[in-house]
Structure formats: C-alpha cells, structure tokens
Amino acid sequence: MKYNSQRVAWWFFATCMLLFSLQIIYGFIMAFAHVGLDGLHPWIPFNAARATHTNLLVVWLLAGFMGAAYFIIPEESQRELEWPRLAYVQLAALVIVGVTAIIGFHLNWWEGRKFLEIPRPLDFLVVIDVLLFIANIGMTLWKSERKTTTALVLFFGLLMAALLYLPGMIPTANQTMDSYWRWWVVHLWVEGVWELIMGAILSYLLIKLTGVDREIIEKWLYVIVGLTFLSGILGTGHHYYFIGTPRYWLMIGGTFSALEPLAFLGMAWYGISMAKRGGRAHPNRTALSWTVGCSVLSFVGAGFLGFAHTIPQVNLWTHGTLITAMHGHMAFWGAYGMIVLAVISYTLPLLTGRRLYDAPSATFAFWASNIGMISMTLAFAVAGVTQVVLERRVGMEFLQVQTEIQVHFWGLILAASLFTLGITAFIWNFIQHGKPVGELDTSRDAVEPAVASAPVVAAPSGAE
C-alpha cells in the first residue's frame, strides 16, 4: 500500500464479503423451495427471495468495483484520494440504501421490475451515492499529472455504469417501452460497461502479477474495449425478441450476439498469454489463479454459454427457462465475481501487511468454489434442457414440469454446498488477514515482493 487513503478499499471489500454471504443464503432458500421445502414462505416468499438474491449480487459486485477503484486509482495516479472521508460516507450510504431495499422487498415495497426492483425513492439515493463516488475518483484523476490507460478505462467504465442507471428511471406506462429501457440498464451494464471495469482491473492485476510491460498489456486493453463496444451495444437486441418490438431486432440481436463471445475470448487469450509471457514469479500465486481463472471462465459463462441461447431460433424455446440461470450464474461468477475476489486476494496482503496467500484456506477457496460453480452450472443446464423439452416441446403444464425437475435441484444444492464451502474458506482467509494497518513501509520491496524467493513476512500473533 503506497497511499494511506487506499485503506478505504478494505471496508468496501469487507462489505462485499457480508453481502455475498447473504446472497448465498437466499440462494439456498430458493433452491430448497424448488424441491418442495418451502417452510419459510410465510415470511420469505419466493419472489422476495429471488429479488433479494439478484439485487444482493448487483450490490456486492458494485461494492467490489468501488473498493478496487479506491485502491487502484491512487496508485495509478500517484496521489492520495481527493476526499478519503467522503469514501466512508459514501459506503455507509450504500449500505443503508441496500438494507432498506432488502427490508422493502419483504414488505412488498418495490417496483416489481426484474433486476430493478428497488423503489423509486431509493433509485434517487443510489444515483446520489454513485455520483459522490464518481466525483471522488474523478477529482483524484483530474488533479493527477499521471493518467494511465488502465485508470482511464476503469474510470470511464464506472462513469458509464452510473449514467446507464438513469434509463431505468424513465417513467412509462407501456410494458414494452419499460422493458426496452430496463435492458439499457441491465444489458449495457453486464455486457457493456462492466466489461470495461473488468478489463481495467484485469489489466492492473496482470501488470502487477506478471511483470509484463504496461505498454503491451494496455494495448490488449484497447482491443478488448473495441470488441466490447462493437458487440455489446447492439447485442442488447437479444432481449428484444419477444417483448413487442419490431422484427428487425431478431436480425440485429442475433448477429451482434454472435459477436459478443469475441470480447470474452479476447479476455481469455489476454489473461493466459500475459501470464505465460510474464518473466516474474510473483509470490501471490492465489491472486494470479483468480485473475487467469476469471479470464477463462468469463469466456465459458458469458461468451460461450451466452451465445448458446441468444440466437433467435434457439431463444424461441429457451427464453425465460433455467437455461438463462445456467448462463447467468457462470457468467456473473466468471466475469465479475472472480475479478472482485482476484483484486481482494492481491490487495489484502498490501493493506494488512499479512501475507496469507499461501494458506491452505486460500487454495481450497479457489478450487472448491470454482468446482462448485461449474457443477451448479451443469445442474442448471440439465434442469433447463429438461424443462424446455417437457414444457415447450411436449406441452406439459408448468407446475408439473417443476415437479419433474426437482431431482436436478438436489444436485444443484449439493454443488452449491461445495461452492459455499469454498467461499467460506475465502472469507475465513479474509478475516485472518485482519484490518488495515497504520503507517506502512512504502518501499517497493515491502509493498510488492518482486520474486518468488522474496522473504515472507511472518503473520502477527493470532493471524493464523
């Protein structure tokens, strides 16, 4: 840690861990409901559990992106955050809005619009909160004499994420128009500007972990940005197939959805090739594993599995089924969940002075969570294909089909249990690192060990 204001990132990461844990709990509530064990229904109906699960996903990922920015921007711009105290206020406001929204879901206080369920008054508070965040990192960059490509792409991605929240607030009484604007938020976040955020964080980590020249890595970043904009913007059309929009969206959505895997393939190639090219054996192998794993699984989940069901001729049958859940779980995990855990794994030793990345819990966390998520994806795939055949080809009633595919949800629960063990180990490793320390030695060797043979700092008493 080179700048004291970077420590604010730890509090955002801690919030991530808390919200992620809560999201997993609500995932289990839904999974058990699918197999008929819905004893919590009087207090937590399925629709409330689903809204809570998906919105917690968005909030913990945003908290992770903000924490990453608060760590990366000062280092890239070579100066302290402009308003460190504002960052703490902004985090507190984000948590208050999130808690209020979750309570509201359980009391039927929501808009009922998928992925954008939070009530309108809270929408305005979210906008204010994100504007405070953008102002903080933006002013830090503005006053800096050093503006790297990595920092600018990260800032632009976060800025556009803030601006693209606004279309979801356009009032309309028409269901088709409401869906049209809603996908401007949802799609252009996860298949647009969030990819820029992911690419920038990936660039930063590869520079730090591989030792490859910044110039080479950032040239790749330009390619990824280009592919993202080429495919992602008009790729929004694959959400417009069957909502009452003109037929030309079938061609536009299908064509550009077919190009979307190229951006994620570029990221996979980018991560693997840079890791191979790196001539420096960084000791934090766990962070490197999360980084390269992110680039690979994002292609599998967001690229390949997304392409597999967004062609109109296929989506005609799979739309609104568990096939979407198959793609969504692996895509969010591979592209965004893993990059947040990667940046946490890299920054924790620098923030706390405790290098616990070689602990058995860190290795177990990586393998258990990834094997668990791959298994969950397979369970969703089998259940989804079965649902499509029975419901949309055979013509079986929806609720009867849900009974027929219950057995696959037991497999999903087992896979989710393994995934949860992995995340529990990651959180335990996070706790073991402890809180950020005070003044640190800012010499290069103390901040960032350059070779695998560098001496390891012993953890303070009680840290292991």
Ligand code: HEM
Contents of the next structure:
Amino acid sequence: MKYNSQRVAWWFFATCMLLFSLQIIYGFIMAFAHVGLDGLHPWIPFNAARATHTNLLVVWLLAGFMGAAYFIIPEESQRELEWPRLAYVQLAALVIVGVTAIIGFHLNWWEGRKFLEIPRPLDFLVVIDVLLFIANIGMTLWKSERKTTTALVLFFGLLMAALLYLPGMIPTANQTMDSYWRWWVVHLWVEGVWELIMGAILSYLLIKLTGVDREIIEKWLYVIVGLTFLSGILGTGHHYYFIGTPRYWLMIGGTFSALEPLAFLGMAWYGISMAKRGGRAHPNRTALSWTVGCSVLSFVGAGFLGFAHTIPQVNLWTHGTLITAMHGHMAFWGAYGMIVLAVISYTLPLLTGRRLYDAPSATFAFWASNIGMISMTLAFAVAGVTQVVLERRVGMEFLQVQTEIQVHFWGLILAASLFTLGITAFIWNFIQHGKPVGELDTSRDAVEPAVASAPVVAAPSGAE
Amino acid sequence: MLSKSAARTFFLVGTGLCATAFILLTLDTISRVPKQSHEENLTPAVHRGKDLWDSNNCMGCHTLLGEGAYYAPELTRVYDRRGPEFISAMLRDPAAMYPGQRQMTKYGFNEAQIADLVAFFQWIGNIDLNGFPPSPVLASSAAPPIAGAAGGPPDDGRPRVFGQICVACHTVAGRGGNVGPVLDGVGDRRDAAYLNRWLHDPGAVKRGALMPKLPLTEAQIAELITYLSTLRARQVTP
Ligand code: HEM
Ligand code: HEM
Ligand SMILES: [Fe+2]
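Okay, that is the form predicted on its own; can I get the form predicted together with the named molecule now?
What follows is the entire complex, opening with the chain shown before.
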C-alpha cells in the first residue's frame, strides 16, 4: 500500500464478506425449499429468498469492484484519492440502500423483475451512489499525469455499468419490451462492461504478480475487451429468441453469442500464459491461484456452459429451466466471484501488513470452494437435463418432474456445504489479517517484489 | 506482431460498429413488437394485471416467457393450459387447487384483481414467441399429450375442461398430476349418479374430501360424466 486513502478498500472488502455470507444462507433456504423443506415459507417465501440471494450477490460484487478500484486507481495514477471521506460515505449509503431493499423484499415491496427487483425509489439512490463513486475515481484519474490503460479500462467499465442501469427503468406496459430493456442491464452488464472491469483487474493483478511487462499485458487487454464487445453487444440477441421479438434475432443472437466464449478463452489463455512467462515470482501464491483460477473457471462457466445452451435450437428446449441456473452459478462464480476474491487475496497483506497467504486456511479456502462450486454445477446440470427431458420433451406435469429431480437437490446441498466450508475458511483468513493498520509502504518492497520493466523478472522477494 | 495501438484500434472500431448495428436493430424491433405481441389487445385490465404481476414478484417463483425462477410452473401458456376458471380458483386459494404440494403465497386478491391477472395471462398467451414453448416431441410415443398443452382439441374424446383442470391433479393413461387418485378405471368404480354429485360438490359426498369444489357449468359436468364413464379398467385408451 502506497497511499493512505487506499485503506478504504478494506472496508469495502469487509462488506463483501458479510454480504456473501448472507447470500449463501439464502441459497440454502432455496435449496431446502426445492426438496420440500419449506417451513420458512410464511416469513421468507421463495421469491423473497431468491431476490435476496441474487441481489446480495450483485451488491457484494459491486462492493468488491469498488474496493478494487479504490485500491487500484490511486496506485496506477500515483496519487491519493480525490475525496477519501466521500468513499466512506458512499460505502455507508450503498449498505443502507441494500439493507433497505432486502428488508423490503421480505415485506413484499419490490419491482418484481428478475435481477432488478430493487424498488424504483431505491434504484435512483443506487444510481446516485454509483455516480459519486465514479466521480471520485474519475477525478483522481483525471488530475493525474499517468493514465494507464488498465486504469482507463477499469474506469470506463465502471462508468458504463452505471449508465447501463438506466435502460432498466424505461416504463412500458408491454411485457415483451419490458424484457427487452431488462436484458440491456442484465446481459450488457455480465457479458459486456463487467468483463471490462474483470479484464482490467486481471491485468492489474497479472502485472503485479507475474512481473511481465505492462506493455504486453495491456496490449492483450485491448484484444480481449475488443473481442468482448465484438461478440457481446449483438450477442444480447440470445435473450431475444422467444420473448416476442422478431425472428431475425435467432440468427443474429445465435451467431454472435456463439463467438462470446472467445473473449473468455482469451482471458484463460492470458492468465495461464502470463503466469508461466513471469515464472511466478511473487510470494503471494494464493493470490496467483485465485487470479489464474478465475481466468480458467470463467471460461468454463461463462464460455463453455454458456455456449452449451446459446444456440437457438438448443435454447428452445432449455430456456427457463435449471440449465440456466447451472450456467448462472458457475459463470458468476468463475468470472466475478473469483476476481473479487483474487483482488482481496492480493491486497489484504498490503492493507494490513500481515502476510497470511501461506496459512493452511488460505489453501483450503481455494480448493474447497472451487471443488464445491464445480460439484454444485454438476448437481444443477443433472437436475436441469432431467427437467428438460421430462417436462419439455415428454410433457410431464411440472410438479411431478420436480419430485423426480428432488434427489439432485440433496446433491446440491452436499456440494454447497463443501463450498460453504471453503468460504468460511476464506473469511476466517480475512478476519485473521485484522484491520487495515499497514504502514505506508514507501520503500515499495516490503511485500511486493520490485517489478522492473523487463519482460520477465524473477526477482526473489525479500519477504520469504 | 500486433502493436498496442493496433489493438486499441481493433477495440474501438469493433465496439463502434457493433454498437451502431445494435441500436439500429433495436429501433427496428421497437417498430415490430406491437404487431407481434398484439398490442391492440393490451387493455387497461392487462396493464393492471402486469402491475400486479410485477408488484408481487410472481417471477420470483415462476417463469414467464421463459424468464424468472425455476420453482413453480412456466405460465406463458397457462391460460390455454388451465383456462380462466382454474386460474381464478388458484389465485383465490392456491392450497385448494394443489393441497399439500409446494406452496404458493396466498395473496387475498379481490375478484377485480383476479380478473386483471387472468386478462394478463390471456394476452401473454397470444404473443407470437417464435415457437416457444415447444410441444413435447416424445409425448406421442408414450401416451396422448395433455389436451390443453397441445392447444388443439383433444383427440381421445376427453373434454377440453378435463385437459385444463382435472389433469392438474389426476392421471389418466399415465399422464397428469398426482394430487388425486388415478382415474383409469373410474368408470367401473363409480356410476353416473355418483359422479354427478361428486362433481357438483365433493364435500357433500364425502366429508373432508380433498378435492375442491370446482367452478364447472352443468354442460361441462355432463360432458365429464360421459367421458369418465368410458374410463374402464383393462381397456385404457392407448
Ligand atoms: C461471466 C459471464 C456470464 C454470466 C455471469 C452469465 C450469467 C447468466 C445468468 C445469471 C443468466 C440467467 C439470466 C436471467 O434469466 O435473467 C444467464 C442466461 C444465459 N446465458 Fe449467461 N452468463 C455469462 C456469460 C454467457 C456467455 C458467454 C454465454 C454464451 C456463450 C451465455 C449464454 C447464456 C444464455 C443462452 C442464457 C439464457 C438462458 C435461458 O434461455 O434461460 N452466458 N447467464
Ligand atoms: C452455496 C450455496 C448456494 C446455494 C445452495 C444456492 C442455491 C441456489 C438456488 C436453489 C437458486 C434458485 C434456483 C431457482 O430459481 O429455483 C439459486 C439461484 C442463483 N444463485 Fe445460488 N446458491 C448458492 C451460492 C451461490 C453463489 C456463490 C453464487 C454466485 C457466485 C450464486 C448465484 C446464483 C444466481 C446467479 C442465481 C440465479 C440463477 C438463474 O436465475 O438462472 N449462488 N441459487
Ligand atoms: Fe447473455
């Protein structure tokens, strides 16, 4: 840590840990409801549990991105944050809005559109809050002499994410158009601008952790985000097959979305090859595992499993079944959950001055959560395929099919328990690090190895 | 080798072209959707129904147009599949239509609100969805498809109302729900008089009967009795 104001990142990351834990609890509530244990129904009906589960996910990921930006932007632009106090106010506001929304869900107060359940008045507060955040990092960047590609891509990703929240508020009485605009938010976020954010954080971590030359890493960053938009914008069409929009979307959406995995393949290749080239010089191996793991699992979850149901002839059968839930879990985890945990793993020792990346809890957290999530994906996959065959192809009644696939939800619960153990270990490790008391690191080498501009650096760290 | 500025140009040009194409296609879509979704039938009742749908987050359990949650039935074609009486009864008291099953929230809607939701489902059911939901292709090899699900008139002599309401709870020839008993062979077990009383009010025939009193017309009951009497053991409809 080189700048005092970077410290605020810790508070964002602590918020992440808290909201993530709550998200998991709500996941279990839904999984138990699926096997018939819905005793909580009078207080937490399924739709409340679900809205809470997915909104907490989005809020903790956004908090993670913001924390990452508050750490990365000062470092890249080599100056303190423009308004450090504002960052704390903005975090508090985000938490208050989030908590209000979640209490509202339990009282049947919402907008009732998947992923955009937050009631309208709160939507405006979210936008204002995010704009304050953008202003803060934007000014920091603007006033700096040094505007790196990584910082710019991160900034524009976050700015576009804020702006793309707006189409979700266009009023319409027509369900088809409602759905049309909803995807401008949901799809253009996860398969568009969030990939910019992910790519930028990935590139920052690779520069820091591998010591490969910045010019090379940032060049490939452009190629990857170029591929993202080339396929992802028109790829939105893969949600316009069966909602009452013209038929040409089947061809356009099918073709372009089939190319989307290329961007993720790029990320996977990027992570692996840069890590190899850099000879893994950095002592924080845990952070490198999360970084490379993220680049690989994002390809599996988003690229491979997304491709599996994006062709119109397949999507006709799988549209709106548990197959989508299978893909949603692995994609969100691999791409966005893991990038946030990667950035936390990298920054925590710098923020707190403690180096616990070799602790057994850190290694266990990585393996247990990833094996757990892969198994959860398999459980959803088996349930989903069975559902498609029995309900869509054979024509059995919905509830009868649900009884047939109940056993796979027990499998899901088992796998989710392993996942939860891993996350518990991660949070334990986080708590062990303590609060951000780290000294300002003016000598620049206490934890990080000196990174020269030569393409490959194998400077052994003094820390070990 | 590719230079960094070439990579940046690739990014900027690619993004610009695709974004432009996307916006043009969006304008075209906006101009075509009213026809494809039959916006001329989008009455104020449908609009109110949509507001109820949204403000209660029904999508947090159900899917509609294939979007939503995977906990409760897909409702795009529910108007066709179940008919207005069943849907209304369901919204008055979900537990009455599916006793002891996975729970739906009991909302306490008034009759006007129920009518709005039914109008909403009817409107949704008429949107041209490019072939979604598909009819089950493997169904014919096993047994006749559920009448309502296929949309057209049933071909094995079962009345339309049977395919809409009764199959939700009863199985015939291996097809249907499992809330009530299997009805194959009911023609042997019960005579027309019994069926007549039963269908008018199950509670009057058997105290604490688990089947709800359904909103059936006299004509529908007559039709149903004729059909149920044909369901004999050992000659299950193929
Ligand atoms: C990190 C990136 C991604 C994330 C986080 C993600 C997440 C999701 C989520 C949560 C849904 C359900 C959305 C809803 O119903 O509201 C969804 C749907 C879908 N995704 Fe992705 N996705 C990603 C990338 C991809 C890619 C690259 C592809 C294609 C190659 C893809 C193909 C699809 C398709 C076809 C659907 C629609 C499923 C249906 O018809 O029900 N996704 N995705
Ligand atoms: C660890 C315990 C977890 C359990 C038991 C769990 C379970 C579930 C269940 C049962 C659903 C609802 C499916 C339905 O509508 O019927 C769901 C939805 C969802 N969960 Fe989880 N989940 C867990 C963790 C996670 C994590 C860690 C993530 C993200 C990284 C996540 C992301 C999602 C998403 C995106 C959806 C919406 C999927 C869609 O609409 O297609 N969940 N989860
Ligand atoms: Fe998408």
